[in-house]
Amino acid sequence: MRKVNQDRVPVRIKGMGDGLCVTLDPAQPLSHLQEELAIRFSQMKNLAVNARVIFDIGEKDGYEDLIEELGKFLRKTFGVGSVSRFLRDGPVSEEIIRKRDMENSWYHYQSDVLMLTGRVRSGQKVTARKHLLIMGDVNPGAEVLAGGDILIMGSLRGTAVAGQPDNDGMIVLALDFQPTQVQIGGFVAAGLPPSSKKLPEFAHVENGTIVVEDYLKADPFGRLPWPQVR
């Protein structure tokens, strides 16, 4: 039996959380790396679709062009989702994130928004794995739940449960904010007083309490220095 030297294998793949970690040798020609990736991703079949791929090239800096080309190849050939590089020395700087986002137009992120149009009626329940956007109303007796933010482009008069199971950094926004009950993470508020006017308002957690504010006046994201993926 011939023993394979694993250190010389140009491409290796292993599971990493909810994604795939691809270890590769950046000294290999691009065409050879693409061939090796094609072999391994073909064996995975549908498991590669929308997968989060992280490249580990064993270097702190450089090889951005290589990662970009391999990312394009995997997205086009196997339909993977987001593509990024493995960071060994702590979090990447904000300037690097900003440059990457602007240059790539956020294509390296995978969308996690469930967008629906129409009215959610009494007795109906809508659940989203992450963010939920409804272009319509949520009637009394209806319930909407999400792992992230809930944005209602209409009237919210039912129950809204955001940030599930334990993310209290999310918000619930509605153009006409009159919910029966709001929950964000583990914090619950019921019987919120309705506004005298129809205003775009949002609920969020502040100092362990759910508070409601005028969205345009509070401008909660206006202080961010550049658009960020939520």
The other form holds:
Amino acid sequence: MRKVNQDRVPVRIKGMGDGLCVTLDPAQPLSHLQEELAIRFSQMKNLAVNARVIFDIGEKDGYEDLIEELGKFLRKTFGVGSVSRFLRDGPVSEEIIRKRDMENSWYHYQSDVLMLTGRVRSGQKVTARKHLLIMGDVNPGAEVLAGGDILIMGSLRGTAVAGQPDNDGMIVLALDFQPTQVQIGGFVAAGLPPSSKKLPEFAHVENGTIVVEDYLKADPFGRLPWPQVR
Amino acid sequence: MDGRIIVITSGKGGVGKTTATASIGAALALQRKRVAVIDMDIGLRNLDVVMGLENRIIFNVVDAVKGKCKLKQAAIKDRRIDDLFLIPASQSDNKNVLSPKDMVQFGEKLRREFDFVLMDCPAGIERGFENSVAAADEAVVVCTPEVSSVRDADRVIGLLYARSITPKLVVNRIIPEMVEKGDMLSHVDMVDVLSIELVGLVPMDDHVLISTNTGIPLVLQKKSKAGEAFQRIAMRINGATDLPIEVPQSQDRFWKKIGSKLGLGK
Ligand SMILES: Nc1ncnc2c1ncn2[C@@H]1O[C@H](COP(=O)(O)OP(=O)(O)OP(=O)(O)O)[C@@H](O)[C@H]1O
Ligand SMILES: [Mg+2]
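For comparison with the form predicted on its own, please write out the form predicted together with the partner chain.
After this comes the whole thing, all chains and molecules, with the earlier chain placed first.
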């Protein structure tokens, strides 16, 4: 029987943002790594379900097969969400990230968007931790709040508060933009002139004031050369 | 019997809930249904006055709910319409004497006794509203063409949906001349925001006041446009769902139409 080196802990897990960072020594045999992962992940119980797992194998290159194998194992056994590899900063990693993003790995990306369908009525309030997307209408007297952007696929006639508490870089977009009031970060725009155009318009902060523009004309994100996470 | 309990509500006050309750109730009774209208505006009763029955009140809804009298004793028969009964509010109590739980139990009794029970809900969304809605199977939201009324109706619609009740809309006090000039919200814009099923459009009509003063039900007044509208609403509630909605027209427009047919008025 092969003796495992005892001074090195082969697998370590720590929380990282909303994911789990798994540090491991890729030189260890696969079966041993699996055993170690199994012990630690079963201790976490439900916490592991849908978790984003990032493997950190230190400075080493390669080992793609190993990571894929372990990822498969964790998904199957513990129902974790996405599995990826921790990339150290450097000229290479930017390219790798971009390449990875453009290809199929979006599939495992877990989004922070709260997406709802239906009508938000007077007196009702919807709060999203990050971005908010509503396929429906927001009536006068209703309030929608978000830490990030607010996108209304319908008419916005109530109050929209984006970028809370202090992110001025967020937008409020609606296919029919008639809000009672818009706030972005620390800026407030009340008494916006009503537009009867029924055009997709959006509000954003420019030079310290909230500006409303035709979304298709301004095309604020069309200039970004490749898709990136917002 | 397995009656239907319908709450008539609005959020905002003075938009025509009591008028609608009395008129729809009378119209349903004229269609040979056994109908009870209940004044849930405890402490501010007025459905009895609108129906001209105030001098017959002995027991009231609080007595009936609390078991101080039998349901039959509290239900006052209308003077003109056979199958119509009023259960009046109590004038001295406060809305907190009843609870939603009491009302759910009371609702069971009502359903056994009547085909239709209309609850005249007080304005607001507090205890009186809770009590009126508790036993209801259905709801009619009355709204006038004013921004504030639409706002309150929308709030109430949200609260009704939260109780799994799908409400229907009546737009009351429409002045066609003003709508045509663009000085009054049109029902189309209101339905656009409220997005619930419309069951009727009721014009502003002096007969409403005449009816209150004389005690003659609106739906029995021959020339009342509002009375006609409430009759059609009652028919729709009673199952005639494909009865078209009539849009109130101004007298002006009526003559213009005839004029253009005759080749005049250019
Ligand atoms: N279609 C109409 N045409 C003319 N007057 C109307 C019409 N509908 C209601 N009214 C008048 O409006 C006033 C308020 O109506 P009503 O009492 O039915 O409203 P309500 O919603 O029950 O009010 P509250 O909230 O105080 O109970 C009354 O004076 C009534 O006569
Ligand atoms: Mg009333």
